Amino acid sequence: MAITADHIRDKLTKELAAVHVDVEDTSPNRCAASYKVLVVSSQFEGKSLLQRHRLVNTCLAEELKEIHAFEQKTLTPEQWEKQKAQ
């Protein structure tokens, strides 16, 4: 399966009910080996950073088998609004 930024974005949006998802292919030649994501979801409310990352990792378990580097930032909608205002 070819992993694309769009595939990751769609899956995170659907499975985590994310209100905002940014996905960037950070591989040197955009070869889909390294990604950086920002996920904003109300499912992160009341969860620790580790619990949030586990939700994302579980959602993308199959894709992470093919990805060599994966950086994630997880925010609640309230945190996202505060960050945008800065």
Contents of the next structure:
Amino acid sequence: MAITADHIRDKLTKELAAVHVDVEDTSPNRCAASYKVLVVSSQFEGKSLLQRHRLVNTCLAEELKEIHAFEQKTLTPEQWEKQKAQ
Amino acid sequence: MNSLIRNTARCLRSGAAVYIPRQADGRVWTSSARFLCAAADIQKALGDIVQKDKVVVFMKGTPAQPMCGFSNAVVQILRMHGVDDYASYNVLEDSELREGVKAFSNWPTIPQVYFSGEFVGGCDILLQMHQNGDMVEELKKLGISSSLLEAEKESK
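Based on the form predicted on its own presented above, generate the structure block for the form predicted together with the partner chain.
Below, the chain from earlier opens the complete complex, with every other chain and molecule after it.
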């Protein structure tokens, strides 16, 4: 499976019904495949940071086996709007 | 304080590990101490390890010399809150520990932080907890008074 930013973006959007997904390939900064993602989904409502991150981890379980470093930010649509307004 | 976060973030982006002078010594997972070889034994050992100390960190390198930007960020955040006495385990010393802790926590990356035997998260989560004030609260629950709280009181 070729892991690409697009692949990750599509998977997150589909499985988490995300309204917005940013995927940044941070591999050039490191020695191996690394990604930084921002996921905005109403599925995160009422969930703790840990629960949200686990949702994302589960969604990308296969990919994470091959990814070396992974950063993520998880927001609800409301938090996302607030952040954009800042 | 914010400049430290920015600097750490810059280190993360550049992928550089920053040498920080010795603060927390931490308990070290030495090969001689590890007499278990089987994967199941490691799981059980990890179960004991995370219960043994209030704050436990699995990281790359040591608090005195982190070997990864994300692990360094965790060390710095804990240091900013005055948490110097914690158990830290260097996964670079032991590949079975490295894989074992990922299976144990069901978490794909290092560093990993435990408070009172409960998995808290990795660098992202700790950073957000630090920024939104949750870190001070969580440390309070552990009976640890964050030094940032003291600093805040003094500045008022």
